[in-house]
Structures are given as structure tokens and as C-alpha cells.
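Quick heads-up: it's one chain on its own, the form predicted together with a further copy of the same chain, in C-alpha cells.
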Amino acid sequence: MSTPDRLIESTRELLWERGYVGTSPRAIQQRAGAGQGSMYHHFSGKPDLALAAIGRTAGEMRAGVEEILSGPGTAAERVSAYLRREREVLRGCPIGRLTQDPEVMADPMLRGPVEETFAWLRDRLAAVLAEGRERGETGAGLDPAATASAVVAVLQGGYVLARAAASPEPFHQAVDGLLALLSRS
């Protein structure tokens, strides 16, 4: 790995164990293997190296969730597969986590990915429930963008309740709950 790559490695490393507020410049020039001087030779700082590191994590989220979503099966189906995918759950979401670092919800050029990816995530599974409720599928009376909202929610939320737990379990408690009412409507 070239020396900017292994720093925005580092720092999405960093930011996902210990978040923005808790990472320090030297913390990322450390776990990179990478002096002062070679920093600050390729980033501004560190916001230029978070938001780098953000916007390689939102992509490779979304391109992760589009190949589930776009692929076969009804929009129940597509749906149940993007909650119940390999996750590591007592890490939680790299993205979500963001939105409790009050610098990063300080700053607009930070907080802009974070935004756009949820904004991104809860339009598309709208539209696969869209796409159902005019296939006749189950959840024909519901309304898409609500329920994407919900959707999204008790993933952002089951991480939550997770790593209170210190256990996988109640996240996967939360997707059970929202299946089982989704399967019924």
C-alpha cells in the first residue's frame, strides 16, 4: 500500500474504533507507519483525512448494500437478506457512529457523507419497497419511505442495544422483531 492509502486505512481503522473526537493526528501517523512531515505532505490535516476515510467506508457500504439489493428475490426478501448479512455487530456501524462525534456534526464537510449515505440508503430501500407494493407483494398498504426509515432504524439501533449488551443477540432480536411485522403486513 502506498504511504496515503495506508494513512486513510489507518484513519478508517481509527475512526470506526475510537471515533473522530478520540483520534488523534499522531495515533493515525503511528498505526500508519507514517511521520508528521509524510502526512501533512499528503493531507491538509485531519479532516481532509477523515473525510477520505469516510468517503472510501460510505462507498464500499453502499456498493456492499446495492448487490443485495438489486439482486433476486421479492422486496421482502431483499430486504430480510440486507438485515440479516454478515455484520460485525459489536463494532457497529462505521458510518452511524459518525453521528455521535460532536466534531464531526460541527463540520458540514463531514458531516455531508454521513448524511448523503443514510439519505442514499433509506431512498433505495424505499424503492424496493415501492417496487413490491406494485408487484402486490406483502406490505402493499405501507408506506415505502416510512417503513425504509424503520429499516434502517433497527439496524442504526440494534447496534446500539448490542454493544450495551456486550452481545450479538439483541441486534439480532431487533431484525427478528422487524421481520416478523414486516412478513405480517
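Return one more block: the form predicted on its own, after the form predicted together with a further copy of the same chain shown previously.
A single chain, with no partners or molecules, comes next.
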């Protein structure tokens, strides 16, 4: 793996573990096995490196979600597959956790990919739900955009509940509850 890739991967891991504020350039360099000169040769500073790391995390998340949502099955089956996919529940969402970091949210450059990823996710889920409504798989009164936002909110809230309880059970209960509600629509 190249030095820039090691730096980006190390930053991704540290952002997920510690957040932006808790991720120091020194910690990134140590984890990547790279010197300060290497880091600043490839990136202008911590914000530039964090942006690359957030962008890579967002891209991988989108690719994984797209694979599930564009797969076979009804809209409900695809949404269910997305909600039930394997996750590190107690670590939280690597993108969602960034919303709790005040420095990320205060910096338009760093907030951008977080905001864009959630907008993309809501739009993509809404498109799947609209497709299901058009096929008669859901009730005609289902609002795809509102339901997509609810799906994302339950998922993110499930992570918070799981972390607070130090157990994945509240996350799985939230997903089960949401799927039960969706099956009734």
C-alpha cells in the first residue's frame, strides 16, 4: 500500500474510533508508519487528509449500499437487506458519527461529504420505495421521501441506542420495529 493510502486508511480508522478532534497528525503518522514529512508531502494538513479519508469512507459506503439496493427482490426486500446487512453496530456508523464532531460540522469542506452521503442515501432509498409503490408493493399513500428519511433516522438512532447500552440489541430492535411498520404500509 502506498504512503498516501496508508495515511488515508489510518485517518479513516482514527476518525471512526476517536472523531476528528481526537485524531492528531501524530497519531495518523504513527498508525500509518509514515513520517511528518511524508504526510505533508502528500496532504496540505489534517483537514486535507481528513477530507480524503471521509471521501473514501463515503464512497465505499455508497458502493455497498448501491449493491444491495440495486439487487434483486421487491423494494421491501431490498430495504430489509440494507437494514440487516452486517455492521459493526457498537462502533456506530463511520459517517453518522462525524455529525457528532463539532469541528467537522463547523467546517463546510469536511461537512460536505457527510451531508452529500446522507442526501444520496435518502434519495436512493426514496427511489427504491417509489419503485415499490409504483409496482403496488406498498400502499399508495406511502411517501417515499418521508419514509426514506425515517429509515435513515431509525438506523442512526439505533446506533446511538446500541452504543449507549453497550449492546447491539437496541439496534436490532429498532430495525425489527421499522420493518414491522413498513410491512403494514
